[in-house]
Amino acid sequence: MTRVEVEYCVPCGMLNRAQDVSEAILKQFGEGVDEVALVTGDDGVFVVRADDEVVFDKTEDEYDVDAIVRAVKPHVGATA
């Protein structure tokens, strides 16, 4: 099963974005994911990982919830 981690900057006020991403992932994949975890960070971080692989990093990608969900999709249902 897939574990998704959304690491977000607390001082930057990115909690709402992190919640939006986690909610979209849960709505799209439901029980197809084991866990969606919110991980606190700082220094402007906003990174989404699926099974420890970075699928979104705000320093490299434009924020788009739908694009993030699409980036997680290949990890859902993948067998190890």
The other form holds:
2 protein chains.
Amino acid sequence: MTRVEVEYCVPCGMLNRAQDVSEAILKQFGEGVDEVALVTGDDGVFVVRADDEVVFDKTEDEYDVDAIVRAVKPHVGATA
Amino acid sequence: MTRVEVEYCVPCGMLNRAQDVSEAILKQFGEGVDEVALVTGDDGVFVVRADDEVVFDKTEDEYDVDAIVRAVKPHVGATA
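Return the form predicted together with a further copy of the same chain of this protein as a structure block, the form predicted on its own having already been given.
Now the complete complex, all chains and molecules, led by this one.
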């Protein structure tokens, strides 16, 4: 069971960015992940978690979709 | 807590359709939903659930993004 969460700031207009991350992860891993959840938030949040472990936080990391996909990879099941 | 699930068939190439539904729901309701999860599946599945209640199943309903959004609406919190 691999669950990825992309929590994004709704009022900041980060939906498109969250969708780009979601799409990249699902295209790369398919059924290797169980789900990618787009979680609504505010206050500037943009955090990606894989199985509850933070793999990207925009307050600490530079935004790079490929880097986020790579950071998710160790959490992906063997069925990918 | 409103959770919407979009379960889609990965090998059938339904990711784009699942993303269209996810985007329409999140654009409409924003923080009125807590999350929209894209759930990977196979065997032709395309089902949308709101708080575990099936609101769309492609084996029974005609695909219509606007109709799916309307079906989710009764499940949306008052913060929308």
